[in-house]
Structures are given as C-alpha cells and as structure tokens.
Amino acid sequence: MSRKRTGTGTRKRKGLGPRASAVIPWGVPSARSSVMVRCSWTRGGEFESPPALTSPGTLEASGTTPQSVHRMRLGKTADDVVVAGGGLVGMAVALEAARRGLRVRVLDRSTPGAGATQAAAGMLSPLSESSDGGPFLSAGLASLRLYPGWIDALRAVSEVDPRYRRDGKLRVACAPPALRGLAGLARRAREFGLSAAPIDGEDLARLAGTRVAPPSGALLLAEDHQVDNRCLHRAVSEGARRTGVAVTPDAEVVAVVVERGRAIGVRLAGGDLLRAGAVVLAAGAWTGGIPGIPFPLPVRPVRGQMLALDARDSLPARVIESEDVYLVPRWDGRLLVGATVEEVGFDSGCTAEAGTLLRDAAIRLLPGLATAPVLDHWHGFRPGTPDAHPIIGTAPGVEGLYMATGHFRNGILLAPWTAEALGRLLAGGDGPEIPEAFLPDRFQRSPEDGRRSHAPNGG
C-alpha cells in the first residue's frame, strides 16, 4: 500500500562535488555583436538561418550576484553534465547549468526543438491549466513571475527576440453550460490575488479587436501571457551556445550507463559512450523508453494537432479561449488554432477530421475566420504522466541521474522554473525547492498516486 502524501512538501538536494568556479551572470551583448535578431517564420514552420556572428558576446553582470557553484572532478574528455533532449526544457536546463559554471553537452535524437516545443502554442496560462491550487499552480505562477527577467536576459545574451507578450487572455463561455467553469476560474483567480475581470458588450469587442460570436460570458485574465515558442527556443539555444554549451543533433540516447550505483554517462545509438558527471533526462515523450532508469517511468505520448490560419483580416488583439478551442495571434498575421488531446501512442501524422473540428470551432468563436485560409496543420507529442504533474528532480537509486520531463502541455510555461530548480541541484546556489508531487520517486511508491485533471484544451 502506498503511503499518503499531501503533494506540497519539499526536499533539499545537494549539488555536484566540491565548490569550484563562480556563476556567470546573465549578460549583455558585446559592442562587436550588437544586432538583435528578429525571429522570423516562413510557410511550413521553418525559420530563416540566423546571421553569422562575429563575436560570441561578453557576459557581464545584469542584476545578479555571483555565487559559488559545484563541479565534479572529471577527466579532460568528460562533461560535467549531459542533457538528453534539446527541446525548450532541456536547452533551458543546459543554459542554466552552464551559466552556473558547469561544462554541458546537449544531445538530441533529431533536430533540437523539433518536437513538442515546435508544436506548442506558447500560452503562459497557469490558472487555466490548474483545476485547484496545489503545487502545479504554485510552480506555474512562480515560473510566470520569472518570465519577464528571463526574457530580458535571453535577449541580451542571445540577441534573439522571443516575442514575449503580456496583454492577457480573453476566456469566453460560448454556451450556458460553460458558465460554471468560467465562474470557477474567476473564483480561483480571486483566491490567488489574480485579475479575472468580467467582460461584456462593447468592452469585449474592443479588447478582442475583432468580432466575437455573442458569448454567454467572458473574463479578461490580465496575468496570462504568451511567447512565440519557436523564437523562444531559438533564443535559448543561441544563448546556450554563447555560454559554452555543446549541442549535438541526431544523437539518440539509447541508455543511461550506470556503474556501482552512479550514472557515468550515456550510450548513443551508434554505440559511443559519452561520459559525464551527471545525466539529465529531458527527452519529453521519449524519456520513459530510455534504459538505465531504475524503475518504470510512466511518461506517455499525447498527440496534439494544431492549425495556423492566415487571419490578417480578422486577427484578434490577444489570445482568446473558449471551452472548445484557443486562438493565439502571432505578430506576422498567423492565428494558431488548438488543440486536440489524443491518446494514440506515437501514431504520427495529422488527420482531416481534427483539422475540420479545429477550424469549425475557430469560426464559431470568431465568425470572421470563415474565409481565412489554412496555412499549416501539424502535430506533436506532449509528455504526459498519470498524475499530470511534471517529473523533476533526482532519480532515486542512481546517483548523478536527474529528470526534467513529463510537463505535458506546460513545458513552455515551466521552462524557467525547471531550469532554476535543476540548476540548484546540479551546481548549487539559489533555486526553487521541488515539491514532492513533482519528484521522480513518487512513481517508485505508486504510479497512480496523486492524479490531477487537465483543462479541456491547451498546447
């Protein structure tokens, strides 16, 4: 029988090895490399290549205090940390560890950022994603508070604009039965001191910036933000590169190598052993299939499909979400429409049925989209867990093995919080304590413990 947990406690963790070098503060670009890269998009979802950089930039103090970090005593050919997974979470952890003075390498099974990170919508909505208070909402709100400073630091170190917006979200109840959910959302907002202002009539039209089908009710969630997830990954990746992180694409990790109870590195698909003082598993939906984890890790793929419409003639001014669909405006006139939640394993591909359902739901919410052409239709695999909480922290039974996975549709939201939490474990110094409800060893006790329900949509 599993022992009962509240899911709100925390445990202290120790860093790696003896104290060594000082943390590298977030910086500003050098005078020789001072052009901010505007993140761009072309049809098909690919970015333009960044311009060649003449200098990696100089990391200088930017409101942070240097602090001591820990480092393993390793051979010259070993990294301090190997991160398996180059999505946003893995890359953010790598950047934070490198900023704290560790030698870091990121390995990705394909192209870094081409999985769930690229498929997401970039909504930062902790309140909508939590059915109660609990540790998830606390971590989500804490991560949201980190975002403004994180974005400023990323712009400085990477010279890439992540296109972060803080203009709130309109949450609409299209049908009378959805009013109960809207009232519950407003109640939770009040409990946590967040703004959830009722909106109707002319105010709705003004705030939406386009015609909205007459709703049964609406709220403006002022603290909900959004970011262009693809631009954000590009900024984090470039920042990591400039901070000394080595990134290897097309390097599939097929096993964690363990000797005498300690992770000493990873084995690649080609047979190579890469040694490291610590291993971080951040491979998203694929994490649970990596051998070497000391117990079955119940991370599963949850397929999500999305559309992009050319909505330049009826683009809303901010995110709009109903009980059926969410609409995320982008700076270039695209409107992202999401998203399905499908338990189909790794069944790859998009379906015409899902595309029709998403487009019809978007038109019901914004009738002006009836003539908006579909630009793109894509899918991704979110990393789901039985209790819908992420898996963050030290793996029990294997020293030097850490996990940062299972974020489901909240990897974009929780990226800065996860990076700081893992940075503290890996290198010492400041960082949030990880709630027991997020720790990997909860599945060693009971895989079904602590279930939490999902919101109806999300990306």
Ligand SMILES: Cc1cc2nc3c(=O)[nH]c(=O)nc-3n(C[C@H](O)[C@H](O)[C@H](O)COP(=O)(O)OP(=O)(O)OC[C@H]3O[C@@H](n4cnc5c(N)ncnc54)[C@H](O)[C@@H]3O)c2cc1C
Second form
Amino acid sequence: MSRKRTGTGTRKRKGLGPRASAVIPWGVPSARSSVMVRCSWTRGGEFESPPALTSPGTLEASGTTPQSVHRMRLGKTADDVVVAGGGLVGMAVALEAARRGLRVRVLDRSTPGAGATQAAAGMLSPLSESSDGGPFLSAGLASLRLYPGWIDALRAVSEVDPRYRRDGKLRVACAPPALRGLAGLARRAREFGLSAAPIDGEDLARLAGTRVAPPSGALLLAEDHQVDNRCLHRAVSEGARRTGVAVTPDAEVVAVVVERGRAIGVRLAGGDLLRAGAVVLAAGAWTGGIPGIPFPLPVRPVRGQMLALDARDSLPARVIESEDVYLVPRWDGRLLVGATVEEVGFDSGCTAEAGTLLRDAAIRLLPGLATAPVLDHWHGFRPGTPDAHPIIGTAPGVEGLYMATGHFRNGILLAPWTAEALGRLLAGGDGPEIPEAFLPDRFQRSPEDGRRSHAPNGG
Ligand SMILES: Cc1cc2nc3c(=O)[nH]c(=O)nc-3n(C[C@H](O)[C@H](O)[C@H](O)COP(=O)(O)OP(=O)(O)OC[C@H]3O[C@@H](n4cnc5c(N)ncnc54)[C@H](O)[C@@H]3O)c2cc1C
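The form predicted in complex with this ligand is what I need now, so please give it after the form predicted on its own.
In what comes next, the whole complex appears, and the chain from above leads the way.
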C-alpha cells in the first residue's frame, strides 16, 4: 500500500474495505441496548468512589457475547480488526473502525481504561503542549477541532456525558523568570491565530473564581478545553459496544503472529491464536514489549502522579496552570493537581514525597486550598517516545499491522484525530493524513529522526 508522507489534511484512501457499504451514522444507538449509562461520581453532594470500570471477567457487561467467546476458544474468530489495548486510544480506534463497517474486537490484558487513560487530567491544550509549530501542534489543533462533534456524537450513541468543558485555561507565571515562557506562549498563540489575552490582577480573580496568589503575569488561553477522561472512556466504550465492537478484558496479547510478511492475528496468554484481517497495537506504555514486532518500537513508561482534592469551597472556575503545577476543576467539586514526570520504568505506586510536592504547589497557587482534604492520589504510565511524538500508522514491512501508541502526555487530546487517521487506513474514507514525523518507520530511518530537542509539555 503506497502512502503519502506529509501533511495533516483530510484524504480518502483504500483500507481493508468496510463490511457494510455505508459508514454507520453517529448518534444512532443500536437497538441492542437501551440502558442509560451514567458517569456520576457524586450523590447528594457527597463524594462517591469513581464508577467501577468494567469488572474483570464480566464479558457480557463489556460487550463480548458468549458466542464470540466460544468462537475465540475454537480459535476461529475472524474479526476484520483486533485492537490490543482498551485504553482511550484503542477504544476510540475500535469505535471508528466499527462505525466504518468493520468487525472489531478489543483485547485488554486487564480492565479497559485502567491504564494511563484513568490517570490523566483531561486537558486539551495543544498550544501549551507544543514548544514549536511542528506536526504535533497541527495534529493537536486538528484534534481539538474534532472534539465538539465527537463529543456530541458520543453522547448520542452512548448516552454517557463525557463532561467536556470549553472554559479555557488561565496560564500564570508565579516567578519573574517564568514571564519569558509566558511571552513565548502568547507569541506562538498569535502566530496560530489563537487567543492568549493578558490578564491583570482584578480580572484574574474574577476569571479564576477564587483567590490566586499574586502572579508575575497571566494569560487566558480561551481555546484550551478539558474533558473528564474517565467519563470519556466510558462514553467511547459504551459507544463502541453499541456499534458492535466486542471487548474482552483480561485477554493479554503475548505476540503478534506474522506469516509471510503479513500479520494474521495475535497470540493470547492462554496460547490461543486469534485471527484477524488487521492488528492494531494500542497498548500504551506496554506496546513496545509485545513480542513479534519486527522493528524497533521505543515506547517507554513515564510515570505521572496526581492528587484529587475536595475543593468544593474554593473550586476554580477553569483550569489554572503555573510553571510548577496544574489545577483542573471537575464537575463534582474535585480539583485535580498534577503532575509528576518520572523516569522510573514500570515502578508502580505513589510516593508521599510527590503527594507533598503537588499539594504544596497547589496551595502556593491557590492559598484557599490549604484546608482542602486530599481525596485520592494515583499514578499512571504515559507512553513516552524518544521524540515525544506519537507512533501512528502502518508498521514497516508487515502488512496488516498498525500502530496507535506513544501519545505521551497528549493521548486524551489526540484520541479523535488518531481514531480518524487509523479509521481511514483500516477502512478507507475520510480522515487526516498522518505526518511523516508520526510514522512507525521513523526509528528505522535514522536515529536522529526519532529525537527532538523540544519535547511537548502538558499532562
Ligand atoms: C498523570 C497523567 C496526566 C495526564 N494528563 C493528560 C492530559 O491532561 N491531556 C492529555 O491529552 N493526556 C494526558 N495524559 C496522557 C494520556 O493519559 C495518555 O497519553 C493516554 O491515556 C494514552 O492512552 P492509551 O490508550 O494509549 O494507553 P493506556 O490508557 O495506558 O491504555 C493501554 C491499555 O493497553 C492494555 N495492555 C497493555 N499491554 C497489553 C497486552 N499485552 N495485551 C492487551 N492489552 C494490553 C492496558 O491494560 C491498558 O488498558 C496524562 C497521563 C498521565 C499519567
């Protein structure tokens, strides 16, 4: 399959070919389910535990029918696409491929959504996450533009509210040295036609909705949005299920099976071979460790820890970010405080030191948080790459093998863009063309291609 290598414009191309002739329109839930799914974490003003993600082993609940399990045991499953990894990226790709008429199965080695997806802050901030105007910024902005339509469609098909908010972000410089960064951000925003309005003290208090420690400078980035990533994952999963995607939790892919240069399926931990027309690897930070990928895939885990505070008494009206910390207000009165960036491999767990660091930084920025109780402290592994760009597209030298991984700090932002890009490759039709800088073969071309001096910031 020939591919064009540059640009992020929308193109049509041939893929596996949809099973159905037409793309399933968004917002038409299948008659299979009329269950209203809620993403509500509070009741009567009190906090509840986060909603249980699909519990391990409940195949019916996760959309896998007994019949498909039977087929799987017989080793006769003939899906068009199997997706390894049921995080936001894998699930969004699965939904898009199913919407384009393909028969899709998602395999997750544990509970779908319990990886980096549940750990994120859900900020959709392409500008503040890119220190240059390269392909990352183009894709990030394109994905941000896809968000409103994607959210509407997800709400309609899933009946889950992903809690998408467009109230912008206040970016403040607490110490004078950070003013230079703020000026650079404002300049880049202007270059890309985005608004970055300087904010003075009085306006800052009004826009923040709470007292902010006097900063050296502040900007309102109106185009920065946020979504509740856990609710979003529930919406995408439910939407996928209603569009016919089979989801199998506790199904670890232990190898990609390649025959005569073509991926013919995946091997599961129990030894079964699951055949499929195409294999998509979307296993987040774990993708590079899946055996059978015949080329270097340098995805590494980058641990991030976050806190949730009960900030119902001093909840800011929008996201506030300083040079030390970001604060993300949620609809239920929680305030997310993030995040650490730690190169510790897959060392699981949270540290008291990080908890103190995050809480202290939050209080320095919003003094009213001094009495806010800590509700939760968690960590996740971002899928990092040497150049901080995602790895999206056709695998070099193996027909039928696709990658959707390495989204590092921006997988929530880039999910709809990635889904459309992969949807186009898999099934044909419209979708963004994947820039060369994201293609999986870049690490083979030259080591320098896989390295950049300016890594995107962000979640
Ligand atoms: C603290 C923190 C804050 C963040 N904040 C933001 C933010 O504000 N905005 C933003 O855009 N991004 C943010 N991110 C990044 C974002 O969370 C990730 O980029 C995104 O979730 C990656 O999604 P994924 O589906 O690729 O990976 P994951 O969500 O990690 O999903 C991978 C899935 O693959 C499964 N899996 C692994 N191995 C196998 C296997 N062998 N077989 C089958 N399944 C397997 C796992 O069980 C998991 O469910 C943040 C991340 C962290 C940690």
